[in-house]
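One chain follows as structure tokens, the form predicted alone.
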Amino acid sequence: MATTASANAFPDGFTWGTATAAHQVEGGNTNNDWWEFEHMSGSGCTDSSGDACDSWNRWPDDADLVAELGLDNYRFSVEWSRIEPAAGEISRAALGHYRRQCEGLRERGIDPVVTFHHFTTPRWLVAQGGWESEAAVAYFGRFCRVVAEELGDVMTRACTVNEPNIVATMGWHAGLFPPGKADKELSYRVGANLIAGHRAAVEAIRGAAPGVPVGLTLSMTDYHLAPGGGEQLESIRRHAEDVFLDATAGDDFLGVQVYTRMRIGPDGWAGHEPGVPVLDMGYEFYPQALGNCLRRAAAYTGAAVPLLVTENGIGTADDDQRIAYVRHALQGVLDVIAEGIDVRGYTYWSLLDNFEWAFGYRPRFGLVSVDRTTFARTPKPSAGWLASIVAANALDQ
């Protein structure tokens, strides 16, 4: 990568984005287990996803918002129930909308990163066991390649599965996502038939699409330890981290995706440190985490794979607490830059505020606000703030 030119300034080429997921965004995606999940008795999702922001009908708004900010490129997620609603019967109507999508970013200069399985998944595929079926890796493969056989020429990077790691153990051993088991064994079975779609999905991609830089997005937690946690959190680590990360090994790139971090003690958790400040999602500020997570992916994967940030930012409605989380989390980024380590861009999340999953729409991530009832796009001062260092390609002191 090319030297700074001084301290604060990133490499020539570093890309800047920010990304949203379709089911957060698009509205009425209704043929998923999500949408069955929020209308469960007892499920804990405090809002339906409903119409979300409208982005299936405004996604052109979306488009020329990210332009506005001087983004190079955009991260979302096409909606497999919508594309595949049926086993093996393929929506033409919604392979083109997302086609369409793709050339409208690139008509506005901006590069579209398509991520294939954002937490979402068909009911069709539920009715025969989901994720925890073996069948599901075949499934995936299949629709991985007629997606990029529409979208190769269109698309300029590849997400296969956002954050496998938190399917697995949010839906399967904590139930807070679907279908809300709560199974320790059974979600280190979902997670790696994940990591086996993972796999089928670059080969896949590759086959159709070659050429195009294909991935994995993956949550990771700056874990601290506290007293008498050591066995517990190198436990945490390896399950719920490091055998993804063994699962990238010939990717084109990691996508390490960021908020918080964690102190780990002999039962687990061990709660917030005292005076620091917990934001609307119950984890602490802590943006270093940034910068700690790339350390680590680097050191871990002996840096085989070039890293990109494909998801960091704060759920809050204190915009100036936004703000100083990004400052000091890109810090973080030039940090480790400095350091040698191959970062080659950030994506904030997210473009807007949206649907955060069993959350619902209180969390505001958003560098946009959306008024729920009209749709209304409004750019908070934090859209500005980001978009001048974007201009600069360099952090403001």
Ligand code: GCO
Contents of the next structure:
Amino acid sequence: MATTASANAFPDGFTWGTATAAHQVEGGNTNNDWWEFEHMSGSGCTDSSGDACDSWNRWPDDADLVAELGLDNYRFSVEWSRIEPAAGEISRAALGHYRRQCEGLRERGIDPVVTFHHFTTPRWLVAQGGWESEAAVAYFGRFCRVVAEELGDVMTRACTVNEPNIVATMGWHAGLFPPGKADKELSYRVGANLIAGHRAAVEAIRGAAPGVPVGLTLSMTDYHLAPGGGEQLESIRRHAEDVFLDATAGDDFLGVQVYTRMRIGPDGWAGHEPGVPVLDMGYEFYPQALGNCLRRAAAYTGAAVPLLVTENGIGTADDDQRIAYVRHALQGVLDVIAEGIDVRGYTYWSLLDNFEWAFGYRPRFGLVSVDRTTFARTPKPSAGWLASIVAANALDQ
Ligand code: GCO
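Same protein, different condition: the form predicted alone was shown, now please give the form predicted in complex with the named molecule.
Whole complex next, starting from this chain.
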């Protein structure tokens, strides 16, 4: 890693990006499990994703926004159900759309970072058992090969599966994501299939797009011990993170995605610490979590792969609070780098206020607001603030 010129400067070559996901911004993604779940009574979803941010049509506007922020990369996902609307039936039109998106980003001097699976699974695969079935692994590997063959020469980085731990836990244990089940043992089996899917994706992408760095993007939480929570914390962390960290051996990078802390007591989550602000989604305002999780990822993996922050952000209507959160989180990144941990870049989640899954459109993670009727994009003050940090490649205090 290059050394930094001063205590608040990031290393030369440190990358700066922002991110979205197809189902959260494109609109009209009706052929996947999320669309079905959002319209299922009793699912708990507050909104339909509907038109989302109309980014299927307005992606050039999004690319312009990323360029205006001076960011060097943009992470977005491709929608499996658009590219393969039925088993084995490939839409050349959808592949062409994503290729044009990558080319458009590169024309603006922005590196396309492509996520191959970001929470959504095609309905035809769900009808065959989805990720509860090991058959999903081969289907996903085949899909990844098709996409990598099309985008291999225009994408800069490949993220295989976004937060497989969240997909398994929220869908099959908490029941807040599709298919809305509450079966812990089944969630572990789904997690194992998603891990196999990641391995199949790495092999397929490396075969079709040799030289493109490929890795997993994993949700990590800064777990803190509350009195009597020792055994619980180890068990939760083993199933929620460690088994997935184990699956990254041999990858080109590990994408670390961090939002908050959780206090764990003898009965699991031990609630919020009195006096700590609580955000829209019930998260503690805890930006220190990013540095702590980067330290744990490096320690657990033995720093075997370089780390990238592929998601960090805050769902808040208070843009000043967003700036305070990101400034503190970035200070944690600087501290970790100063300790010798290889962190290659930071990605703010998200470019746009978008469809926040079961929470709908209420949580505002975006640097840019989106009018829900006209889809007009309006950068927030935090966008200009982050742009100034990126331009200086240094923190502002
Ligand atoms: C996730 C997903 C994103 C979320 C973001 C805010 O980490 O859950 O990658 O799709 O929108 O994290 O919750």
